[in-house]
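First, one chain by itself: the form predicted alone, in structure tokens.
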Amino acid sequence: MLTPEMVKTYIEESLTCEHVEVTGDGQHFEAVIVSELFRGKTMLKQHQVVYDALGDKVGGEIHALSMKTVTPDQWKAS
């Protein structure tokens, strides 16, 4: 069974991130991802960056992924 820690590792191995948190039940996951890669991108484009990085794991091993994506500046301000 896929764990939140495994999803976190997939994200960290695929993207340059300052911070990643993942929770979930083995199929449905929620993630907070902080990355400079998101600067200047719409939320839709930010999520596409993550989905592209995870490739076919989304819809396969990862049944559903809800995410909050922010830049380091946004993270510090929250």
The other form holds:
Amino acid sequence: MLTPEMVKTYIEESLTCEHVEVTGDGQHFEAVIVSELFRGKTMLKQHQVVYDALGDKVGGEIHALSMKTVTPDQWKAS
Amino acid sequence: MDVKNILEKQIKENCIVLYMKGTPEAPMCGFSASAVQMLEACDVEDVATVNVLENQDIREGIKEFSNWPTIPQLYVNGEFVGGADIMREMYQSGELKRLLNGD
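Pass me the form predicted in complex with the partner chain as well; I've looked at the form predicted alone already.
The next block holds the full complex; its first chain is the one shown before.
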């Protein structure tokens, strides 16, 4: 079964990011992703960056991925 | 008519289109159910919903069309707004209601 740790590794391997947290039950996962790549992008574009990086895994192996995408500045301020 | 043309027509002819799994009365996925609830909570009545489980071509086609791999997907005034996460953020901030009511 897919674990949150595996999803975390997928994200870290496919995307340049500073921090990733993943929780989930094997099918539905929730991720907090901190990346400089999100700077200046709308939330829609930020999520697309992650989806593009993960490719076919989302909707396939990963049934659903909820995400919160933040820039390093926003992360430090929170 | 190919899938892309069908999607373009649906999105053009309806101000608000929700692509979902199941129907508003019987949603087949928690994320689709919450999308419907958020639209209802915004007091919008004129929502066109498309059940992607009824048509595999639409189900795959919309993912490619939006460059978005999951369902539900919300379109407003011909533009892709986002999936369940984005709808929730926009709902909580009040932005979704403003967008849907044309403010």
